[in-house]
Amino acid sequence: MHAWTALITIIILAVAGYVGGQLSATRVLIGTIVPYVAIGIFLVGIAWRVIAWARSPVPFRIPTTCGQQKSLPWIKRARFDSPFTPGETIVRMLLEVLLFRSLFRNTRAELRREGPRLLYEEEKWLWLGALVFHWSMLVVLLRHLRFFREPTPAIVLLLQRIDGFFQIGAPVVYWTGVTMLAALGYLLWRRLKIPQVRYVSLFTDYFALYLLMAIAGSGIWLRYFTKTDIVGVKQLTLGLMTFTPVVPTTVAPLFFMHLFLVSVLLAYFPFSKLVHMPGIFLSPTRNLPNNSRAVRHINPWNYPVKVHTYEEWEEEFRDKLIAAGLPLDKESGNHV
C-alpha cells in the first residue's frame, strides 16, 4: 500500500510539473520562483539540522566498533574499526564515506523452513547497488555544473569524456545515467521482493526512491529520445544562478517536468532520510576516536546535582525505621 501511495503521489508530480511547462504562467512558477523556495527550503533545512546535532550533547566516547580496542601492548588491535588516534579515524571515516565499509560488511538473517535453521548471509548486492548508486548521482551531479558555469570548467569537460568514454551512437551516452537507475531499479526491487525488507519500508521510502527514479528518468528522457533547447536551458540556469530569471520559450514541457521534480527533492530532502549525507560527518559514533581505557573523560554538562545523601534520608525517616524494627547506621549520633 506505501509502495502504490507513494508511486501515485510522484506521478501527481510528474504531470502537474509537465503541465505546468505547457502554460505560459505555470512555466515562470516552475521556472523561477518554485526553485528559489525549494533552493531556501533546503538551505534552511540543512541549517536547522546541523545546528540540532551540534548542539546534541555527546558526554562519552560512542564510537562503534567492530574490532579490538587498543589495549595491552601484545593483543593486536584493530585500528580502523575501532581507531585510537583522530588519523585513524580520518581513516575510517573516510572508508566509510567513499566505500560504505560498514555496508560492506553487513550480514542478513534468513530463518529457512529446514530444521527450521536460522543462517546469516552477506549482503554485497546492496552493498553494490548503493555504491554504484551513490557514485552515479555524484558524476551526474558534478556533469550538470556546465549548466550553471559559463565557461564550463575544464574538471567538468574531463570528466564528460570519460563518463562518455564508450560512445553509443549519438548523442553520447553518459553511463553513469545509466548506471544511476539501474541501482535504483535494484534498490526499489529489492525493498519490494524481501518480505523483511518491505515490512518495514514506509511511504517515505518508496517515495524517495520514485522520486529519485523520476528524475533520472526524466534526464535521461530529455536527452536522448525528446530534444530540448540546451541553449534555452543553459540561459534559464544562469538566469537562476545570477538571479536575473529568464524563462525560454523555446525550452520542451518535460524539462520543467525535470526541474519541478529536482524543486521537489530539493525541499524533502532535509526533513528526509536522505540528510543522512551531511549526518554521517557529526555522528558520534563515527568521528570520535575509541580511547577510553587511555583518556579519561569528563562530562562537560555534568553541573552540580543537589543530592539527599543516605544520612539524612535515614534522619529524616528515623521514627519509621525504629517503629519497623530495621537497624540503624547512626544512633544517638554514633555509628555501629
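None of the values given here were measured: they were computed from a predicted structure. Residue numbers count along the first chain shown, from 1. Compared with the form predicted in complex with the partner chain:
- A hinge is where C-alphas change from fitting one rigid part better to fitting the other better; between these two forms, that place among 151, 244, 316, 303 is 303.
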The other form holds:
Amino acid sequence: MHAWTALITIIILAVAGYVGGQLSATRVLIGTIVPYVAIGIFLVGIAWRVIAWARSPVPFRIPTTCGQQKSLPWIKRARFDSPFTPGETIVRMLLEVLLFRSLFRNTRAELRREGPRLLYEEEKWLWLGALVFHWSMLVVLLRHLRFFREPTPAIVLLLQRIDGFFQIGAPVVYWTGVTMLAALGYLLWRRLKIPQVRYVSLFTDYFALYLLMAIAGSGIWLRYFTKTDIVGVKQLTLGLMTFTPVVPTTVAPLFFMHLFLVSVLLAYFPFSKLVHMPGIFLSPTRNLPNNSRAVRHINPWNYPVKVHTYEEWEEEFRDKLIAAGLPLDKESGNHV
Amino acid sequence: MRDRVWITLGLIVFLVGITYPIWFNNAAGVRAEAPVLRKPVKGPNCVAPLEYMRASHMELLTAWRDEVVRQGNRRFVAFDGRTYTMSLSKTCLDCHDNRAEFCDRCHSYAGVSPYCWDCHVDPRQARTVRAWAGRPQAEGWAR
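Counterpart to the form predicted alone, namely the form predicted in complex with the partner chain:
Full complex below, order starting with the chain above.
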C-alpha cells in the first residue's frame, strides 16, 4: 500500500514538473522561485536539525560497541569496535561514514525447512547496494558542479574523464549514473521482495527511493535520450547561483521535471529519514568513546539540590525525640 | 557543552561547502551569459535544424562516424533535401571554420571534453601543427 501511494505521489510531482516546464508562466516559477525556496528550506532545515541535536543533552556515554572494551592489559581489545580514545573514535566514525562498517555486519535470520533451526547468515548485499548508491551519488553531485561554476573546475573535468573512461557513445556514458540507478533499483527491489523488510517499510522509505530514482532517471534520460540545450541549462543554474535568474526557452520540459524533483528532494530532506546525512555525525551511539569505566562523567546539568539529611532532621527535632524516648543516632547534640 | 563548539564548527563547514557555488560565483563576478559563437561562414543552412543541432549534434556526428567508417557511405541527405558529404573536417568545419570560437566555446562552457579531436584535426590548427612539429601523421590527417 505504502509503495503505491508513494509511487502515485512521485508520479504526480513528476507530471507537475513536466507540465509546469511547458507553460511559460509556471516555467519561470519552477525555474526560479521553487529552487530558491527549496534551497532555503534545505539550508535552514539542516541547520535547525543540527542545532536541535546539539542542544539535546547527552549525559552518559552510550556507544553501541561491537567488541571487547579496554580492560586489563592482557585482555585483547577491539580498538575500533569499542574505541577508548578520541582518535580511535574518529577512526570508527570514518569507517562508518565512508565504508558503512555497521551495515557490513548485517545478518539475515532464516528458518530453514529441514528442521526448526534458526540460521543467521551474513548478508552483504544491502551493504554493497548502499555503498554503491551513496558513492555514486557523491560523484554524480560533484560532476554537477560543471553547471554551477564557470569556468568548470579542473577537478570536475578530471572526475568526468575517470567516470567516462570507457568512452561509450556520445555523450560518453558516466558509470556512476548507471550504478546509482542500479543500486537504487536493488534497494527498492529488496524492500519489496523481502517480506520482513516490506512489513517495516513506510511511505517515506518508498518515497525517498522513488524520488531519487526519478531524479537519476530523468537526469540520465536528459543526457542520453531526449537531449536538451545544455548551455541554456548552465545559464539557468548560474543565474540561480548569482541571483540573476534567467529561464531560457530552449530548455526541454524534462529538465524542469528534473529540477522540480531536485527541489522537492531539497525541501523534503531536513524533515525525513534522509537527514541521516548530518545525523550520522551526531549519533551518540557512534561518536562517543567507550571510556565509562575509566573516566567519570558528571551530568553537566546537575544543579545543587536542596536536601534535608536525617542528621539535620534529628538535630531539628532532638528535644522532641528525647522527650518521646526515641533512640538517637547522635547521643549529644551540638546545642546543649 | 564543549561538544557544541565542534558541532557548530562542523555545521559552518557544511553550510559554507554546500553554498560554495553561490558565494564563489558571486565573488568571482560570474554572470549567467551564454557563450558568443562565431557565425558560420556559408550562410544559415545546416545539416539539421538549429534546435536539433544545439542539443543533439553529437548524436548526428556519431551516426555519421558509424556510417562512414562501417558502411563507407559519405552521402547525407539533410532534412531539407540538400545533400552533404559526411565529414567533420570537410563539411562541418568548412562552414564553422573556427573550432576555438565555435566548438570549444560551448564545450568549455558546459565542461564537455569530446574526443573528436583525438583523431580529427582542425584544418586551421593543422597548419600550425605542421609548421611546429613537421609530423608526417599530422600532415596526413590534415589532408
